[in-house]
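One chain comes next, on its own, written out as C-alpha cells in the form predicted on its own.
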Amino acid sequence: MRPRIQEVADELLDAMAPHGHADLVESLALPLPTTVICDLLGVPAEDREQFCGWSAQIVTAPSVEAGAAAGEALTGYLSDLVDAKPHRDAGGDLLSALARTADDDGDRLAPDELLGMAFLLLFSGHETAINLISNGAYALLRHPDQLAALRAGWTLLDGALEEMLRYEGPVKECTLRFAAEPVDIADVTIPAGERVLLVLAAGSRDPRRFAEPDRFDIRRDARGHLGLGHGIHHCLGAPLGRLEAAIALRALFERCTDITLDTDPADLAWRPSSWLRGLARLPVRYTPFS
C-alpha cells in the first residue's frame, strides 16, 4: 500500500502548497487515513464524507444519544456494504476478499462477523492514524531541535515514530477489562468481576521504564511503550498507522521547510474523547512551496 499512501499524501500537500497556512488535521492527518481505510474497505467515493462523519461522531459525540445515533447509522451502512460483498464481482477490497474466503471445510465468515471486522478495521486503521499523524507533527513542531535532527537524518524516522507513540500516543485508555479472578497489584486487591480501566498514556510515561519520561527525544529507545496497546490487544492497524504516519510526516517536513505553529499551544483544543488523544485542529504557517 506504500505507493498509494504516498500518492494520497502528495496530492494533499499539493493542495496545501500555495496557501501559506493550513489546519494540518483537516488538510493532512484526517483525509489521508480516511482515503486509505475507505480504499481498503471498499467504501464508494461518494459515501466517504458521510462514512467518516459517523466515525468521528462515535468518538467525539457531544452526548450519549448523538454517539448512539451515529453508531446506529454507521452499523446500518456497514451492514448493507457487507451484505452486498458476496453478490458483487470479485472486488479488490479487503471486505470482498473476506466475504469470498473459506477455510478447508468451506466455512465462511458470517455477515455479523464481517460487520465486526469492518468496525474493527475502521477504528484501528483510521481513528488512531489521524491522531498519530497530528500528534506527531505537533510534537516535532514544539521541539524544533528534534525536527532538525530528523531532517538531517531520516534514518531516525522509525525510532521517532515510536517516541511519538510513547510521548503523545493516539489512545489514552484501553477498553474496559474485567478481573476473571481476584488480582493483587501494588498492595491493592481487585475483586473478581470488577471493572478495570487501564491508562495506556500513564504507562508510556512510567519513570521506572523511561528516563525523563516527559522529555521528547527521537533518539530514545522507546520500545515497550503502550501507545498502541499490548499483547493480544495490540492494535490490529499498527503497521498501517505507522506506515501512513511515516509517509505523511516525511513528505510534510521535506516539502514544507519553514513550517511553524500558527497559534499559541495553550489555545489548541483536543478532541473531546475519553479514550482517544488527538488534536481537533493544528493551525500552521509556512512559505508556499512546490
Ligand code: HEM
The other form holds:
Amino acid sequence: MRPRIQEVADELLDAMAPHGHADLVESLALPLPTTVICDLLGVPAEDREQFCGWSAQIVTAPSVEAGAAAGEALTGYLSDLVDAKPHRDAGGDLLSALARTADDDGDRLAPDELLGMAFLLLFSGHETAINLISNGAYALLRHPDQLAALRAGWTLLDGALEEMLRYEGPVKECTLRFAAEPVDIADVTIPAGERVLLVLAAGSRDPRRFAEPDRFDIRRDARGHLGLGHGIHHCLGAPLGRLEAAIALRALFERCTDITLDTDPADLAWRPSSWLRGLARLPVRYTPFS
Ligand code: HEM
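Would you generate the structure of this protein in the form predicted in complex with this ligand, following the form predicted on its own above?
Full assembly next; the chain just shown is listed first.
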C-alpha cells in the first residue's frame, strides 16, 4: 500500500501548502489513515465523512448512551455494506475478499463475524494511526534538535517511530483481560475470573525498563514498549500503522521546512478519552511551500 499512502499524503500536503497555517489533525493526521482504511476495506469515498463522525463520537462520547448510539449507527451502516459485498463483482477490497473466502471445509465467516471484523478493522485501523501521526509530529515540534537530526538523517525514522509509540502512544489502555487463575502482583492477589485493566502507557514509561522514561529521545532503544500491545493480541495492523506514520511525517517535515507550533502547548486540548491518547487539534504555522 506504500504508493497509495504516499499519494494520499502528497495530496493532503498539496492542499495545506499555500495557506501558511493549518490544524495538522484535520489536514493530515485524520484524513490519511481514514482514507487508507476505507480504501482497504472498500468503504465508498462518499461515506467517509459520516463514518468518521460516528467513529469520533464512539471515542469521545460525552455519555455512555451517546457512545452506544454512535456504535449502533456505525454497526447498521457496516451491516448494509457487508450485506452488499458478496454480490459486488468489483470486490478487490478486503471485506469483499473476506465475504468470499471459505476454508477447506467450505466454512465462511458468518455475517455477524464479518460485521465484527469490519467494525474492529475500521475502528482500530484509523483512530490509532491518527494519534501516532499527530502525537509524533507534536513531539518532534517540541524537540526541534531532534527534528533537525531526523531531517539530516532519515535512517533515524524507524527508531523515532518506536520512541513515539513509547513516549506518547496512541492507545493508553488495552481491552479488558480476565485472570485465568489467581495472580499475585505487588502484594495484591487478583482472583481468578476478575477483570484486569492494563495501562499500556504506564508500562511504556516504566523507569525500570526505560531510563528517564519521561524524556523523548529518538535515538534511544525503545524496543519493548507496549504502544502496540503485547502477546497474542499484539496489534494486527502494526506494519500498516507504522508505514502510514512514517510516510506522513517524512513527507510533512521534508516539504514543510520551517513548520512550528502555532499555539502555546498549555492551550492544546487532548481528546477526552480514557483509552486513546490523541490531540483534538494541532495548530501549526509555516512558510507556504510547494
Ligand atoms: C499506529 C497505530 C496503531 C496503534 C498504536 C495500535 C495499537 C494497538 C494495540 C495497543 C492493540 C492491543 C489491544 C489489546 O491488547 O487489547 C491493538 C490491537 C489491534 N489492532 Fe492496532 N494499532 C494501530 C494500528 C492499527 C491498524 C492500522 C489496524 C488495522 C488495519 C489495527 C488493527 C488492530 C487489530 C485488529 C487489533 C486486535 C488484535 C487482536 O486482538 O488479536 N491497528 N492495536
